[in-house]
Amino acid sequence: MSAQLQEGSVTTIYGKRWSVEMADLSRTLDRLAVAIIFIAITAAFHLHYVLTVGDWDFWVDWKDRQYWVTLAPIILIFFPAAVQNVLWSNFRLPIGGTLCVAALTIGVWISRTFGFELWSYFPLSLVWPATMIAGGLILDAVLLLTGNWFFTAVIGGMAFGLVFYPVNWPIMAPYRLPMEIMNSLVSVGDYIGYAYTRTATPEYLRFIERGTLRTFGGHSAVVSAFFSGFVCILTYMVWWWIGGALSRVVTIPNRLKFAMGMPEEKVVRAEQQA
């Protein structure tokens, strides 16, 4: 480790002298914190994802060129933006985006394998999750290189929206092959969704592109991805701010203390210390 210079019982970390015991203790704390943070983000981000993107990510016949491409990145960028602020502003760690999407990926695979495949008999070809790691990596790299939340929002946010469709295309293309069933044209994904009965999610509930957007030669994914990128820029800014606000310890002046007759000056000093 280049940042660490051993020197008897004293060690230098990032230009500051630490006793070896303290350095070891801090490392133990790091390991604990990483484990706890990873599990917490996995649980929280996964719940958020299920409640918002939900069906679009659950089913192969919901992953359309319009709503899925637009919505998923906008909702996915919340957690990376907030966590990036916490880790960058306090620790100069450009890993918030990747940490979130990697945690989500693991959470999603656990739920698809156990909840959908083993418990509800849905085949993986119906319930595979989208990948979103590329977007998280770009966010982190842009934050590292620019060191600035605004440029990360503009460049990283736009890239986050744009990259979602192409990065999932290698996974999705085999499910968009055309086939004929009952004298009708459907994609393989449509047929998988049709074959494996979802009792409470009939066909018409699919919130998908039903008519063609009359731009860009009818390829609505391009329009959707750019629109998603623009909104990602804005949501990134909002969630960066929320991440900052949540990581600050906030105290509210305690009115009760005034009411109890405590001198105002003393109260203010106590709060500044807090």
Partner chain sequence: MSRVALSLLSLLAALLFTEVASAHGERNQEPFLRMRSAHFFDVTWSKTKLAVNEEIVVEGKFRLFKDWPVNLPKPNVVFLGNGTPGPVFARVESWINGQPAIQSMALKRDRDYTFKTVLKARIPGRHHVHPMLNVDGAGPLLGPGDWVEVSGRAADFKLPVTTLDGTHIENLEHWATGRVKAWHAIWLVIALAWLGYWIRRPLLIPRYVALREGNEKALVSHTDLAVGAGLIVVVVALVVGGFVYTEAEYPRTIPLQGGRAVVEATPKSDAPVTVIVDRATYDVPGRSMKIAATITNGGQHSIQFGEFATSNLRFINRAVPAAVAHVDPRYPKELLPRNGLKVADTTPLAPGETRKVELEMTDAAWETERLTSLINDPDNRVGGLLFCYDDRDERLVANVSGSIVPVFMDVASAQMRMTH
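Moving on from the form predicted together with the partner chain, please list the structure of the form predicted alone.
Nothing else is written out below except the one chain.
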């Protein structure tokens, strides 16, 4: 906030008089608070995403048309819904969704670059993260245009689940191309996964595309996307409420003050009125 009027060492900002030093200190503390909050959202959201979606977003050969398409949007909408409530209800800022997915995108790229490529020598073509910005932009746009959390849940939540696979398809398409390796037909993504094996205890289980979605004419990605969008509506509503509940300031009366010799609030008020 730039100073509007300066008189020596005193400045007036939005009708209130501040010393120049205190105004500069206040701006510095605001910048530090914003940076700390952004880092906290990045760390918490990244930990939440890694522990839930995990391998389906780590490896290119795990990015299937069933579990990845279904789980990723459902898990991704948790934090945007909660942060949207806080920023919209208290500051009328429709930026919660974009803020969260941008923070997560920065976090996962740092993790994949330093933790997977530089530390463990996995190529980025095997561990690139999904693109998520489009869903956050849609959530914020619907909230801005409607101003209502329910319509944001129904319209934005469904769109959040539906757009995930299409916006990632331009990146995914080259890894879906077929190739023949040792008389076996595999995709480019599968071959990269075969060349760079992962180990675990007792063994690494590759759990992708298992189920009966093939009975829907082979359109497993479409069915998974619509199911994910429907669940995103419900999870958005739940986490919108959680965001409001966690950001509500609640005070608890201190019952020990009287026992420690301090007067009760009723006595203090009576003395002040007298």
